[in-house]
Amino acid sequence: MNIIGPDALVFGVDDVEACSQYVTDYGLEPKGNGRFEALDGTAVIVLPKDDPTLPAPLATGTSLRKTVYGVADQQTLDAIAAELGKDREVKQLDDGSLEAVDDLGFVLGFQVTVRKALSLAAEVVNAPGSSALRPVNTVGVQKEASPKPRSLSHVVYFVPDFAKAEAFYADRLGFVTTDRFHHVGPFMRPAGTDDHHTLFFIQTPPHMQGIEHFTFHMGGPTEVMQAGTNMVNKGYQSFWGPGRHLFGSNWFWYFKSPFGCNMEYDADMDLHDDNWTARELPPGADNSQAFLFQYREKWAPMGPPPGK
């Protein structure tokens, strides 16, 4: 099935104002009616938790109420409706999108994708021996910058049975497992993208089921660093990073959010096709990142560093 990836994440929250301010500070563009978009039109939708248009919440009370996947065309929508309709209700909403529930209770939406094609420069590194260099007299970084998220990258679920979740997305929706952590869960991508993953499962007790984090792609590691620094300067709490993952190779920086989950910036994720063989590693710090930094305030080497 030609599923491209997540088009939108729909939340029902206690504090709409705080969540709206957070995603605006993160770099998403307010579009009205609780919708906040990245440059390609993928989005986060923030609604009050009692909004009557929202699907019912999970028993755990997680704020994520729906993950909306973009697909290539109407033919793919019809195929999804036929497949999932074999054993569960598939609703067709007024906007033509579909809504169904996966085997663990997460509500899914499917629509012909809203993603707009982007034509934007990416970060280029000047490295001896490389033919791909920045043009002469073009600087690599600006002191003041407010980089914008380009595209909704992936979502991570806490689940009580990752094997059951993996089987549903593989067998019913055509997702492929690219890598996995032993006894924790798989990284998965749908057929319509080469991104290392758009979905990752983490095994947890049932009372924790819900969203663990979500993220948008940035234009490169410098944008991750600058966007993350801007968040710190606005008073938000850094949770993990900056650093670089091993599975996916993506640069990352995670922050605590008022959604009750973490929100990440990422950049430079690996691309894989069907010739890729999934790797398996035990979980732990050594396999979660190649390296990890810790943010500190700026200083200049004209005296001892802060705290000395």
The other form holds:
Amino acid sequence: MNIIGPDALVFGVDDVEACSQYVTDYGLEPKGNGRFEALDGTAVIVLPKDDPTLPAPLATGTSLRKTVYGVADQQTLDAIAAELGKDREVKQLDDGSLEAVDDLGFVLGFQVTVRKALSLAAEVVNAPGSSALRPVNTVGVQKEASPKPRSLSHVVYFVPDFAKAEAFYADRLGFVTTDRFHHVGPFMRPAGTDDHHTLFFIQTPPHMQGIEHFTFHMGGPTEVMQAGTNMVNKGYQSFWGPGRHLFGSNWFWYFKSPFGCNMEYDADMDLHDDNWTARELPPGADNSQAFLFQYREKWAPMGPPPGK
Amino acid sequence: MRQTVPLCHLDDLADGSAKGFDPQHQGSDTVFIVRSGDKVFAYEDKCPHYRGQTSLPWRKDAYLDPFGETIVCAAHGAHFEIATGLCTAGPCLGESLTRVPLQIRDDGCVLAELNDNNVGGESP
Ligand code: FES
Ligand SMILES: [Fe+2]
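For comparison with the form predicted on its own, kindly provide the form predicted together with the partner chain.
Starting with the chain above, the whole complex follows.
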């Protein structure tokens, strides 16, 4: 099933103004009607909680109301409609997309992807021995920069039964498990992308079901650091990071948000194909990151020389 | 060891608002006060979800929902009662924020009784 990845996340929130300002400061482009886009057209949609166009919320009150997947073509949409139609209602919405509910109660949308092909360089580093270097006389970093999120990367759900979730996405939608944390849950990618994960589950008690975090891909680690520093300077509060994950190798920096979930920046995620064998590790601090740093205000060792 | 530290004046706290403080100069807020009518409540700025390793707000002083009715941890949306600190929804359901005892002097000065370990949230 040629699902490419999440095209949009739809939220119903208490404070539309705060959430809209937040995602704008995060670097998404306001497009009107609550839509905020990354460079490739993937988006976050921010609507008031009681907006009549929103699907019903989960009983837990999580602000995520719908995860919309982009698929390769109409044929894939038809295949999804046929597959999910076997045991549940599949709505055909006016915009041509499909809507159905997964085995845990998360509302899903499917549409022919809106993703625009991007042609942008990744961060290039200079290193002795490497043939891929920045062109000579090209500087690597600017003092001020506002890097833009490129593409909606992944969403993480708290779920009451990760095995049930994994089975649904694998058996019904063709997702592949790339790695897993024992008793916590799998990292999964749909068949239409090489990204290490677009979806990750964390096992929790049922009253927690909902979104844990979501993130967009940045152009490289420097962009994660600079975008995160901009967030700190605007008064937003870090939750975890910056650092680099082990599973997926992605650089990360998480911030708390008025959505009642964390929002992350990530960069340089591993790519996998069907030759990859999923690894499994126990969860915990040691296995979830290669290293972790904490933000500190700019400082330099300067001042008068020490007295005699 | 316990110490009594002045945090602010009652007039600095608008009704229905919250404010964070860093009385022990940790570099980020470790205690917050919520004012509700003529009552004030103070708690350590540590969410019980990850055993107190993280702080609550998404922006400085953003401890309350937009209606000023409940304390919220922005990381995963836990809700806590203003008057008791009890988590009524979200990951740490049934657990509570840690109360910080306050003294209010006649001149309106608000003091907190702190343990030396009232340190703030770090990343997990
Ligand atoms: S850290 Fe507070 S709700 Fe998760
Ligand atoms: Fe992530």
